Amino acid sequence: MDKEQVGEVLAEIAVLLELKGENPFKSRAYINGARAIEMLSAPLGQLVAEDRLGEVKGLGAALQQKIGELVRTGRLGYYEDLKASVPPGLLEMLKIPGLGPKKVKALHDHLGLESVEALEKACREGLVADVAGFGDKTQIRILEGIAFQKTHASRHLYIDALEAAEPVMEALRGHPDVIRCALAGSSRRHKEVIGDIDFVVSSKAPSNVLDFFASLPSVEKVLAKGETKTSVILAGGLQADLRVVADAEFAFALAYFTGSKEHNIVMRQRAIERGLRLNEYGLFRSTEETRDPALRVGCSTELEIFQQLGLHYVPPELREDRGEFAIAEKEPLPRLIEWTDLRGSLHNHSVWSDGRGSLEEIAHQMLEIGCAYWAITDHSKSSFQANGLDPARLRAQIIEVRRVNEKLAAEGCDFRLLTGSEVDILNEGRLDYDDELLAELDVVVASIHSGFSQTETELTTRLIRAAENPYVHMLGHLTGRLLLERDAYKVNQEAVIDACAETGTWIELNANPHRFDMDWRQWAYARSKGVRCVINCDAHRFEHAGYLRLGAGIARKGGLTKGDVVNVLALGDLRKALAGKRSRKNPNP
């Protein structure tokens, strides 16, 4: 096991204690444990094999004891006997918003509850209510979370789709009768949840492919299979279809799988008033349906469907029907942000707060991906359970960040971490550092983390007033959403664009794949107010740097081009639009 496995079971080691209600201090130490084992810079592996791991703040003997099996073996023995002594179900009733270990176990003691059906049934009766800590509003979120949970039962984060599909499309390509092969559906068109995946592939033997791709040894379980279509699970409960096609009809398959359905409407309509027939098979010289090949009117690429419709190319991430057409009747669209065009981000995190690395390492860490710069916003004082920064934490961390850069400068080297905040949006839009402060650093994210319950009007209030301030860059995942977890809290976000706009305040577009937000829906209106997007990791290890790509995803499907994104500029470029808000001048250069 990696490191990041090994503080994963940890963790959940730590649950489990509660959940049986063991000595807190106890879960404690799991839980400290698993960020000592996560913060590491030198390899777990190495500090096993060499006995090193008592070298370790915060590792007692017992943990590194745990620690060494679970490396050198895959399994710990301790963690599976108490994953047993639990029922399952309450580990289910764990993801349900606002449950805890504490409640769960609570549920489970005076209620006998072991299910999330039983939970329901129980909250239904009223019973919730009675137990002590509990009442009518909690019983009423209880039923609001659990409804939540099975609207999105099916669905599936857009990371995890892409994660899925990745090796899959790695295998296809390399397969000898593979003549072409594309990722299809709402994964290609960059939706932040989907349902399924779909690939599409061309070839003269199909029976070949279907029956390769239902050998994978990412295959769980294989739902159907016919000539030219087969349907599996992947790990991780995916569900996946292939469809094989003669490469004539592969474009036209591509298009039609990769939708949306609104879309498809529309092209299905052009044709018909072109006297042509549009479907999965063709775009074929005929008035009813058919497969004809020799009706079918020879089209390659996708492009070329296009423009036989009397269109110019429309990006998939567009295909919504969502306006595309208006323009690509008439010119060609804009061209998109590539991920390749930024060059760094603005909201993250770092071991000062509840980041994993500190900040020598981050800086070498973008360096080498090829970032120009870097940075650093942990959290403010209010939020504690982040380890937030007090103001002398924060004027200390400027003072290291200074330190870092002046290394990095005298090493020749042009890369640069900036010193930030990520500011609390306290209630009435107050905000957790006085101005004094906030105009000592570079860069000021001010977010809600807090306080979700209010009104639309007051949390709407909030966010405007943290936009009036000088001294805010941007507004950080501005609904607070958390996908498949947690609805948007109720926010007027026209009200909130239309501010940013006056005050030239940027929003940011979190790209961590749990919250994509501001939702891509919003930045058609937030361009035609001129307000900028940033888009932001909001990285908490190195491996969230990958979230730039992911992000960029999403802003393709708003629709943004490189200028309606900051994070493109060059630093001297950049510092020069951090600096515009603070004067009240217009930010964008």
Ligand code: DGT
Contents of the next structure:
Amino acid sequence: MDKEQVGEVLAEIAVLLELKGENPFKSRAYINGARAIEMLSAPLGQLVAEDRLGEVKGLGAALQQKIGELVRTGRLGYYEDLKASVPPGLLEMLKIPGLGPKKVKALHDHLGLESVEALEKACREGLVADVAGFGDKTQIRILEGIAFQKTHASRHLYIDALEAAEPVMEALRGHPDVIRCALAGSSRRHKEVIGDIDFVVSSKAPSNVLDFFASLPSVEKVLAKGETKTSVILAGGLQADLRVVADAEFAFALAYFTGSKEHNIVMRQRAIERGLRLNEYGLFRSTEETRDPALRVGCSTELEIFQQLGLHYVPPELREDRGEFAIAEKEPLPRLIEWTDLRGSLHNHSVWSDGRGSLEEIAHQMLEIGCAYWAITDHSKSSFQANGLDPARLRAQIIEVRRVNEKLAAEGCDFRLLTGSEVDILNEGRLDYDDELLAELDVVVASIHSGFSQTETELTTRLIRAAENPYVHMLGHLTGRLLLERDAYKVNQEAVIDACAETGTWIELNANPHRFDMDWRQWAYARSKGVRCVINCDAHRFEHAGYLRLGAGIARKGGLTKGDVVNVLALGDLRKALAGKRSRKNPNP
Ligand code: DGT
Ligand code: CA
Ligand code: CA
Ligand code: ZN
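Mind sharing the form predicted together with 2'-deoxyguanosine-5'-triphosphate (DGT)? What's above is the form predicted alone.
Time for the whole complex; same chain goes first.
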């Protein structure tokens, strides 16, 4: 087991202990242990092998023994017994937004509730409101949480779909009976949330490929198996459909199973207008439905299908019938941004607030993966839960960034850290630092982290005020949404975009796959107003650097080109752009 997995087990033990009402100090010890393990810089396996866990701060003898067992055997008897002693329904209840272990335990103790269904019934009967510490408001919130969960249960984050799809793609590609193979559906269109995964394969031996697919190790359950299609549930609970067609049909099947329904309807209509028929098997010279190969207009690629229908090529991300046809009829679509155009991220955290990694570590990691710059924008003091920096610590951090940069320069590296802050937008749009301090920073991201329940007018005003501050370069995660967890807070996004256009403020595309915020649907309007986008990782640890790629996918979905995005600029040009708004001369070059 690696340290992430060990950390997860320890954290789960803490939750289980709380559910059982054990001594809170005991549960705390596991939480601290989990954190200590995840923060380790030395390899965990080595520490265990050399019997040196005692050197890690915050690990008592009992935890050391359990971690050793986990690392050596991949299992822990204590954890398994503990898990078996807690009704599984309680763990399900924990997934409802707003319900933590203490509340779930109270519901179990007082009402004997052991499942989400029983909880819902008890809420409807008004029993939950009478439990000490709950009340009417909480009862309503639990019901809302259950409803939210029901509507989202069968939907998945893009990153989870991608992680489930990649090994399947790899396996299919390697099969001798597979000619061509592609991911289709909403995953190929890069939707932020995915229903099921769709694969399309061409083959001369469909049943071999379908059998192979159904027997893959990551398949948990086969839902349906036909002659050309198989549906399965993959580990993690995602459904996946595979269609197998002849190679002459491949481009048509791929286009059909990629385009959203709305996009496909327009495509079919265009075929009919030309005296043709389009379906998943081909484009046919026919006025009625057919799949007769003798009538097929041969197309070996999607590009040829678009051309046959009088269109320029439409990239998969744009196949939503949201304006792509009006352009593709007349001219080539704008060349969308590529993730390799990006040179760094301008919103990231370090161990100074709630991230991992020292400034020096981060600099070397980002240099290693080929970035040209990386802004350190830790939280400001009001975000105390995230260990936000007071002005004195921020000033100390600025000095440390300079020291790291001087070292990099001395080593002959072109890479630079940028100083910065993710400054909290407080009530009425005041910022958490004064202008004098903000003016010292290379990069200022302003974000809302509190007061989500304010009215639309209040929240919109706060954002507009922040945009009006000359030292704020960009607004961070505009709506605060957490996909499948928390709705966007109420903001008039158009009004905020207008204010950004007027003040020369950029808007972040937060590339964290839980956020993807601002939503891709708003970028066309922002673009029309000349508001530029910054694709930010909001990295809290090294692995999050990979979000740049996901963020670029969402930017493509929003129709953004390289010219619309700030962090494609080389460092010198970026510095000029950062100075732009402050000098008030050329705020939105
Ligand atoms: P999802 O799975 O809900 O995230 O969204 P999609 O877009 O992947 O939808 P899905 O899996 O139901 O179907 C895959 C593709 O097949 C979809 O992008 C469009 C196409 N398709 C499926 N059913 C129909 C249909 O009844 N009519 C048309 N025109 N296209 C369809
Ligand atoms: Ca799908
Ligand atoms: Ca499907
Ligand atoms: Zn934030």
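Keep in mind it's a predicted model, so treat the numbers as computed, not measured. Numbering follows the first chain given and starts at 1. For clarity, a rigid core is taken as the largest C-alpha set superposing within 1.5 Å between two forms.
Once both forms are fitted on their rigid core, the CA atom of D573 lies less than 2 Å apart between the two forms.
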